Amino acid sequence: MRWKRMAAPLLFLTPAMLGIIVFKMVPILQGVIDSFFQYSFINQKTYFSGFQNYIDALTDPIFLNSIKVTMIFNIIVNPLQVLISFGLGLLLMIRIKGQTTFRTIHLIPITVSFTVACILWGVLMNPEQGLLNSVLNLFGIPNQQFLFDKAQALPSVIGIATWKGVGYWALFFISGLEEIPSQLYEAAAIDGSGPWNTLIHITIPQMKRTVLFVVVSDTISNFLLFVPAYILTNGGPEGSTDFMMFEIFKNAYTYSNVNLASSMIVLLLVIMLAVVGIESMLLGGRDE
């Protein structure tokens, strides 16, 4: 009788599980296998090379730089996006006049694809005729190079990624905030708790699972960032925006070295899982 009760759920889950296996697990397994082989253009044959691709990747200064750039980017952009989106979620929960308009405006970046967003910001950040420099000129600030300056390129990409992502992650925070029992806030008000104490002792603890989900999901998303480097900077200037995914793309499709790219993907996956694991340990803990 037990298997009959499980039959219906398994029947509905089967298509989703098949999709995950075919489109997720199989490509990952194939990438791991490919990373242990090399293709000889001279002999036009593929041969087993062991860990040579990993050695080549980890001794390549360009790829090592892409790891550094990706880690710096994530260390800055992940907390930035989470904090801003959490604050935005709190603001969107306040019942004030014009709230509907504010909620609509905050959804605009979500409706724009990352490709279109990069093209738009590329125009706005044009060193000579961009709108951002025109605004800065009004305050006596000279034209900035933004994406064309080594020191400004990565912060500019961080700004673009943040603009694109905070509205999306704020939706999850809004959903989490709406699930907090109103009785807790009523009890806090009776006890004379101020807004700050209520935020620290009620709102944030109750948002624990939502925060963990957003942090982990945002980390994965930012580790796989590719579009800004491809459309706006080509990894430059001087490798300052050369993310791991962009370097993987170049090796696979520009240099036709799929096996080396596969080893880089595995390394990216290992690093990403390690970071996510640390985040889960720090933010997970036990539910109170």
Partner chain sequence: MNRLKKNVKILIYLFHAVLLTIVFLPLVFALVSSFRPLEDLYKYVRPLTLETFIPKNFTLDAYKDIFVKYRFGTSVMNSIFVAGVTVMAGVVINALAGFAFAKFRFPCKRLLFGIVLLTFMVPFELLSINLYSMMIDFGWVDTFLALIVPSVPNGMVIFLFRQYYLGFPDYLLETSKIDGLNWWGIFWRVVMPNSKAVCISSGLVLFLNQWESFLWPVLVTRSENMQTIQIALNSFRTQYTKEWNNIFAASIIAFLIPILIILPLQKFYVEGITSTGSKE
Contents of the next structure:
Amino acid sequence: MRWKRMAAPLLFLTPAMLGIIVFKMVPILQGVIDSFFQYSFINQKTYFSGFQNYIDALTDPIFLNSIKVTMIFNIIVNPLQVLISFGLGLLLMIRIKGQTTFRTIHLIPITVSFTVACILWGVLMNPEQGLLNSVLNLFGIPNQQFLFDKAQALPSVIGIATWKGVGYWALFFISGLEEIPSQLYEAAAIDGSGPWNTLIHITIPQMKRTVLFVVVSDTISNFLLFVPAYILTNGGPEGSTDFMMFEIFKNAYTYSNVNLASSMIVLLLVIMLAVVGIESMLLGGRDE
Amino acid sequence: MKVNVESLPFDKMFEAIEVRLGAKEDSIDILLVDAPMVANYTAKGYLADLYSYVGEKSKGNITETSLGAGTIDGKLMALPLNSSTVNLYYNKEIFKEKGIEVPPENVDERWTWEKVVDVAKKLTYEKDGRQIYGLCFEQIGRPYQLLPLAQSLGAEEFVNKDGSKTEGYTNSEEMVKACQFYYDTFNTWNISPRISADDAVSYFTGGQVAMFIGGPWQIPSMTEAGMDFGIAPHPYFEGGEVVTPTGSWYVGVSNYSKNKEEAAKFVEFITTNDDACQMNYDIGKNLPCNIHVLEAIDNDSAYESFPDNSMKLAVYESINTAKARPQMAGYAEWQSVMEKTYSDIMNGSNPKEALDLAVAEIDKQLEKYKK
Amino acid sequence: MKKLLSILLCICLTAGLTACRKNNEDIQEAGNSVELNFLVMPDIEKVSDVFKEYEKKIQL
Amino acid sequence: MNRLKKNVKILIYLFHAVLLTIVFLPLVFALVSSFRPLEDLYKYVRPLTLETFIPKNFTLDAYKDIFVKYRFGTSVMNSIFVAGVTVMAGVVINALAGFAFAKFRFPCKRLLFGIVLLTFMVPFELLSINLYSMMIDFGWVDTFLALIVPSVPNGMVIFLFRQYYLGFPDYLLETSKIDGLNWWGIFWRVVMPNSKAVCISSGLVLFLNQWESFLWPVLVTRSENMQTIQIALNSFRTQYTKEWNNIFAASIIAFLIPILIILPLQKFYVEGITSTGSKE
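Form predicted in complex with its partner chain, following the form predicted alone:
Let's see the whole complex now, leading with the same chain.
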């Protein structure tokens, strides 16, 4: 009768797991295998090349620059986005008239696709006659170059990514905040602790697991940023916004060098998992 | 027999070719090939050899140079749909407003770049809140438009003989001088707007640019915008050679197509048959490669009146001053890196350093064609 | 739940149908005459009348 | 918390106002520019006047243009159809798997769940190259199958369902088992009717993933009538000029539709999503 007990799980699992294995695991494994081969244009043949692709990638100054850009981007954008969305979450927790409408409005950037967000902000940030510059002129700030300037391109992309992402992550913080038992706050009020150290001693410790989840998921999406470079900056002035994912896309589809691109993908995955690992250690480590 | 036309925007089309033919798909039978990409697509095995399908008489119908550019190592890989040239278009109102005499139309009195810059400085000013620019290139950042600057200064080759190394060629002394000129128009003299090639023509038709270095295919959008514009020959550097951009779109048959024979016959028809070329010219107004159509334009009086007389200028340039872009296996990589380099130079990078970086990256990409 | 199930079923049916209809549309059309796919960009698409000319010429 | 002093309240409202302008700035400019002819796009931007936000020569050309000339309607319908089927099939298949991971004991369960987590972590862009060649071998390119089937099984949605079903009361399952229902019956009659919230929230996740996907449709669609909305958005241009007013008109439609779907279901969406965060 063992088969009877196994029938149900099998029936329930097969559709989804079959799909995941065929459409996700197989391509991932194929990608890893591809990264150990190379194609010769002269005799139109593919041959085993060991770690040559990885060596080529890690000695390519352009790819190294894209790793640097991606790391700088993540080191700035992740804490920034987490802080802002945490602040936004706190702000949206304050019960004032119109609180629900404010919460709904901050949902809008979630539904605006990254493609549309980049197109719109691209026009706004036009140095010659973008709306953003005319707004800045109101405050007496002269015209900025934004995406056309080596130093400002990456911050501009950070701005767009933050505009798009902050509302989404704030949702997680709001739900986490709502689940903190109110007795804790009442106890703190009795002890007379001001809003600031209530935040430090009660709110933040309670939110550790949500913060960890947001940081990890945000890091993953920020590592894979591709649309701004593809639509707006094409790698940005002097490679200042040349994200790894864009470099992989260029190698795979413009330079039709799929094997090199696959090795870059594996490197990207390894770096990403390392960073996520460090984050979970840092944030998760202090669990009681 | 049915021909399905699938239309993609400019850069998406390049990408689709790399993606689909890179994966050896048979969903494309016939494809457009940018002139310098013929060698690149041949090296990647994307194109079928048309030699056995196309008759001698048809090949005789088209100009020698354009047929040559479609032949790689003796194999006919693509046939020219049309050629192209670039002229200097100017906004008469802006010139009148500032009281400056317009550039002459006659090829013998062709303006030098130094003269153009001098005039452009006078025509860069602010007018009720909007900035007017003296000079604007149409295809900003694209080699098709900007290589002639270096060629006019004497640059001959951009890559070595076997197309494997660009060191010393793409960052040659003439190329650095030309890029310094390009850098100055944006950063030193501030006579050109820092915009993308997509917005260039709408700047000119919007009345924000005095002199526009563009192609005759833009005339319809100028007339539509009701502009009062004139045409003058493409400038050259003082004491240098007169060089204008050329080469346009070729048509090739995909190496993975299931019906190469029919596809080749179709390509032969639209690129060499006289009536087809005449009809193509009448609609598209692009400079033809068919000899009979070119002759018809030369001695047909209908092309005296403005703006069609630009075609006479186009024919003159294509015969006397046109210089094609370099033919090499790695042109796709070369063009992609050069576009990025030109855009960096526009945004303020030092030309010499930018070109040296570009050459390093290109040569690394070209290695894969040697293995 | 029955409602949800029935909607889902008819959606999947239509998806399957459109996919098959599209496939056999190509198959039966290729049967009698050769079909060529030409990849162009908008500015060259303007001259597609020239391509129609060729289709007429071949039919003769 | 609620007896706030006067000036603190003003400060909070001011802060909200600043945030709202930042959120609405691009969207309002897009809406306004979609009612303007192409040449006016940059005309009224500088200096900043009221005219910047109220279109002078108001025209509906852009909307007419995209629906008539570019047949934008087909792209919208394609996107809605593809997203709709993905949601329907996705919710059912991933719910089944989620339930199995939550309630059943079976060999190599940790391994399978490890694979689910891995695919949840490994995003789509990383496997598009090989998945694309797989689609060519299957012959699915340029059909709805290529757009729908690979995105139905979704690691995150399975994870969402597992989270929810971990908290599902066991006595409910025991009682229906005693009534003689087999697992299949239990799932459909007892479990699904009580998991409305998580179904809606994972449905929205699937919908948004499919609606906003850009790289994958670019790879697998060929003919114009297969285009999805994000691709159509990017194709309003000739070789020389970008038709910005058409792009804006299409962008407005591209984000209005998801808003109209998410706003009424906002409560479920927030609940479902955030359950992954807190109860991990």
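Because the structure is predicted, anything quoted here is derived from the model rather than measured. Only the largest set of C-alpha atoms that superpose within 1.5 Å between the two forms is called the rigid core. Numbering follows the first chain given and starts at 1.
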Comparing between these two forms on the rigid core, is the C-alpha shift at residue 139 2 Å or larger?
-> yes
Under a superposition restricted to the rigid core, does residue 33 display a Cα displacement of 2 angstroms or more between these two forms?
-> no
Superpose the two forms on their rigid core, then report whether the C-alpha of residue 17 is displaced by 2 angstroms or more between these two forms.
-> yes
